[in-house]
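Take a look at this one chain, the form predicted on its own, written out in structure tokens.
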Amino acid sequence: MSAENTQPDLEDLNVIVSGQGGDGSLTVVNLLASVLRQNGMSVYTERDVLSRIKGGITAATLRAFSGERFTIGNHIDLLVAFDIDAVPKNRRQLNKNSIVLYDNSGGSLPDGILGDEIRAFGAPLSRQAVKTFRRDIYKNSISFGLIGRILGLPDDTMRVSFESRFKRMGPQIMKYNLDALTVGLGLADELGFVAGKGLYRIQEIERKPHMLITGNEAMAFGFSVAGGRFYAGYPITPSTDVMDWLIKWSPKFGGVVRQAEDELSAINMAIGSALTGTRTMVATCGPGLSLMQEGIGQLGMGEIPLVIVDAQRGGPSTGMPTKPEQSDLNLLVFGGHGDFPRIVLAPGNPEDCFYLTVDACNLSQRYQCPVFIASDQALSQNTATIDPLDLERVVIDQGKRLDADDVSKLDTYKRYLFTEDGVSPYTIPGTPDGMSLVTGNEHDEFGLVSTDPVNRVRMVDKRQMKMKTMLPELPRAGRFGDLESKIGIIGIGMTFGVILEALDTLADRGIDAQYFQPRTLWPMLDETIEFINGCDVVYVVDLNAEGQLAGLFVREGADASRIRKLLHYDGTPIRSDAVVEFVVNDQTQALGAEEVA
């Protein structure tokens, strides 16, 4: 089939590469994302990989577009398949406007797989890599130049572009990458897509100062800038890749970083670096969450600050590593046995991940607790496009920690000494007349063991009594859309990007709606109950079976009367159009109901 060239204009482009695990896919897309960046495009990017290293048909998912999304579209413009089982696995996705680029060098497509309406390319990319280079790898950088012409990008874009990426890799690699490429604009050249008469052109857009990063890569970041130094971790999927950052650059601001045998190790090895005063971190996920339950409890009693990233997946057990869920939510806010305080963040993109981890940081020291963050797989690995992160912004706060002076004016020092805020002031261990006592045992204001009656019930309320003071100064809510719409939508983590764009197709249907979104799960904070009973209705959006979010807000105070669950746990990330179509329904059943009353 021959392209027609037309050439409509891209302001809103995704791209689906796909093949078995190991063939490349997100490479590709990575370069793609480069050359679009360089057009003056905002890209995000999405992976959906098995939890195996080689094997498997896994894809890797861009979106570029001139304006200001955090999510893959509703739609597909072009799929590229290095294996002909990424067709039919992708075909759900694609429309009639949708372009297939697939590898025949083991076949054409099997009869009636994409229908009559679908334009579809085959081009031997695998046979081409063997026969020139002698290694299958290079049919990605060969795809590459197939792929430019498709989407009418000019060729030296994508030389100066491969340039940029292989040259590190040193001059051999690079040649044989550029050569590549030209094998693959050969290819392009046979199938009838010339320079600069592509399916498709993309626009330049004026170019401004932006990051692509993920939000593991955002937390760890904020962690080094808020003052972090030591963290411990385990590997674990999807949380690994915040030990992978801070292990390259921890070093350069004089942090450590232990990889240790278990997350059982993990924890105790922060809770050591936390007494010492060092601001601490771990990352986690699920199995690894549950793993840590004893140590959290500790943090609890010894009142020990700590930062904890759970990069949530699918449950229970190992459950599904690679995908996306928000089903520990329970396990955040209620984990652990008996009473102590903690705080639950919720960053909704790459630059809340910064920011909340500042925060959370400085909140765990204040009020001596451990603060969760309640990221998701989506939220932490997928690359965004922000504005640059502002350092002027972060500042660090000790809380009321005493230096030598500070103590030698006190006739006493007592650890734990009750306040009315809750909050005890004190020394790191070393600090002269400062006794550090730090026990799992219910104890006095010395940190002494402690069994007596009054003094328990007088412990348990001075640490509850954290929950009421720090109320003030957590983080709050992000509001979007019409915020004098009664339709309200509540979700948090990856489902950011995805409401904010069903807003505006829900304006564009005539629903009027706005976006609450929590940035404080726990405490619950008024502005999130008040949010739900000021509204006629709404939709809260949970990655799990149970509605673990929606029951939080009931628990809370919501009505549940007002509450729409729209539950989506089939390890997919949910897309804006599930989240339209849910309102929409919801809302044609409440008008037709009141045409019946």
Given for the second form:
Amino acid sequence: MSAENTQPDLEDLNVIVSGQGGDGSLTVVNLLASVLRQNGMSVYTERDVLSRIKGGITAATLRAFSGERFTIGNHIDLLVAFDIDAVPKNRRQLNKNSIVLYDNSGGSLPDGILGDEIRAFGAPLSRQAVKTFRRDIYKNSISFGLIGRILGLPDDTMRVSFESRFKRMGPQIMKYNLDALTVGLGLADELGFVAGKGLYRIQEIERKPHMLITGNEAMAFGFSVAGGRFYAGYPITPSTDVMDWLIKWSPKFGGVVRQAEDELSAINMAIGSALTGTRTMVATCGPGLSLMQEGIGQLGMGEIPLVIVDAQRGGPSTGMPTKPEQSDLNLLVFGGHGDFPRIVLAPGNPEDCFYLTVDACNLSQRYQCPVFIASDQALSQNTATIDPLDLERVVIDQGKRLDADDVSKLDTYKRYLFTEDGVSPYTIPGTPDGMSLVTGNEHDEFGLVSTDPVNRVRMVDKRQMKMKTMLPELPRAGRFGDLESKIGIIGIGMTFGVILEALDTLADRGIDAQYFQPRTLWPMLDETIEFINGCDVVYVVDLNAEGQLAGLFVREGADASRIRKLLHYDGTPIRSDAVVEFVVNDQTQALGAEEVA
Amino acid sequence: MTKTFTPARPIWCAGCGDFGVQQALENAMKNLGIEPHETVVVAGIGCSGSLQNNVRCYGYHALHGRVLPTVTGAKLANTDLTVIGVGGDGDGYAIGGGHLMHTLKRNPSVTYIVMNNGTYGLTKGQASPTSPNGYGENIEEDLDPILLGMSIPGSTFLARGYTGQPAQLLELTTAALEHAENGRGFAFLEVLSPCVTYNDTYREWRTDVYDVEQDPDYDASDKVAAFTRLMALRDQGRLPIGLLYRGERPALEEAALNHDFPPLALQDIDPSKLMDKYQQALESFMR
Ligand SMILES: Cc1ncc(C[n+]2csc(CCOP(=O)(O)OP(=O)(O)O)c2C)c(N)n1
Ligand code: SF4
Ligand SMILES: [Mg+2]
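Please give the other form, namely the form predicted in complex with its partner chain, since only the form predicted on its own has been shown so far.
Now the full complex is given, and it begins with the chain already shown.
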């Protein structure tokens, strides 16, 4: 690195580490994340994986920020490529300030791939690893020496973080990795990246206590603290980490996790558990959610509480298993046959995932119906730093549950009693004299099968009534940006962080907009429709081809003429520049039109 | 005493075998002193899947074919409960067939009674997995779920009864309930329960059944010998009844649950009760 470098403070850094699957890109990114977190920065990491363990170009991306961001930036400052093919694949995210570090063990980067502006450096990472350690994987630790020097991390900081990271793997492994780091520092010297002359001045920000957590982990944790004790699932990317976290932790809380033979079994095991009054959850994504549809109708008819996480991925069918999309919205809101009440919640970051899962548990038992959590691959699997969750905020509400005492005071107990609010008191099996019939058949108040037309209408109306009575209790939207602005932006899930960043950029470019983050998608709240109809124009960031999110708004009374749909369904995570560009273009056109008029 | 639902009168055709199954179940429960309010009967969809309406206990009418995952979930969630699954051959061997082998392999302490009539009664007489080749339009061989169960190492209780032999059926039902009550695992009892309307087999079955309990050489604990014998009987066109296999293996709930805690459904889930553990989990994200 040349000495004339002015060394700006490190405030916003985006690094992508890419290579063949199995190259260990994620390890390098995690290591870098932990170093930067030690320095007080917040981090956000993203994985771009293929649904196989080895082979094909994969990537892990890290953003480190001195404030808070829930998205990767629009361009990459440093690309580390363990495989030359990773360079063209990530080319479009680079700009003239970017640096590329690539493994030249297999040869140099062909001319013309990057153009003249981007600085690229080759180092024999793999060759050195095999030569010195007989194991290719040590190229990760070797590369870290180079990465650290390029960025400006002090050598000592790197050593200390290596020690803490590899400590638990035993002294031998730690020694090899430290040696590999030294090899990397040697290569850095050869390339002219000397200590203390990195790209950035890495200032020590005061390190606040924080959590590093994914959306999936936050939902699993929220479920547990809310008293969730039974989880059934069938492995499917990108929802599986929910099960993985619970397998590790739930037994410590007295809970259990069962891996079922398929999603039909998973949801029915969950129903069996829910019938006993146990707080129960399943997590899946499109294909699994499709298989669960009959069970979901059963929850509606039987008035059985269940929390269902949908970590949406590219559909239809097997689609793109590891890519983010939000194309299950229609299935979440309208899936299943027949009329029945349901709730669909939509968190936007891991903190939201935690608290909305707690809400979901409470709502499912208060209103005795399925409660969905609409997540997506990116929200579910990306890691973000957040302030420590406040566990004291978690309050349990099991709704109209009757214990033996309550029942003994009743003249008659009816599982499906007609009530004004549509919610019938319930007992759990084991309660003397609380015997009931729970059924997917239409039934009378006792749960006995009935096809009487008068009863039928009353029962349907009773269940539908819950959709009205629950309204005041449903989670309200998040509001951000210039709340006076008539330019609105709406998005859910992973677009939360993207839109927040877009708001800042738009403000810099003279467009003050506001972001409305609906946290209850269904039933549609009045606040959502009022927001849209109160704006001049609303940009809906819709991660599917059909505009499913916008479609829900219009169906529920939003003025379609105010809505502009930004449809994104190419399988890549949308970035804030796409939102900014869309809004700016539209605003410019509108201005142009005004001038003409 | 608080009044709750009055058990329904069975809606089965006069002469339907399912009456006998219900009677055996009710009597076995009574004999064993199983409390109705601590019992959940989970029924499938079919004529057989109306039994839960007729008995006084907690009843749940499951989805077609999903009795076994449901009882597994219910038992794991509250091991204090007596959990009984009932359903038809179509429900349990066709649409729900996949779950049977997995439940045998898991071995949860629940009882599962299949009313096998070799037909789909409720949907008016189509072939079921146990219909013989030649029943109506059926050109497929029939399935023997007991033999399937014998091939699964996790199986612990496999029996077949016949509603034409009510005394033995009561004994088998009692033994099945006891197996599950004692935490020995999954008690699978198939009952030959004729459908007088679409597949009246009373006459054939009376002569076809072969009661292994009358055979001094039959050893229900010797899997290889029992399997060989059952295969041979099948080739002779006989229908073995009685306790056909009994094995020992830890039950699912034994292995799956953390026994330092009460049953899941009965835990006090106020967060303050486990705050130290939740805090520990929270801190695992702060490293
Ligand atoms: C998903 C689904 N598919 C089809 C049906 C229609 N159906 C109801 S009962 C039944 C067959 C029942 O046969 P069996 O389980 O042998 O019960 P039986 O009436 O003979 O006692 C079918 C196919 C259904 N209820 N659900
Ligand atoms: S149709 Fe057959 S199975 Fe159904 S009730 Fe009548 S006799 Fe029983
Ligand atoms: Mg049948």
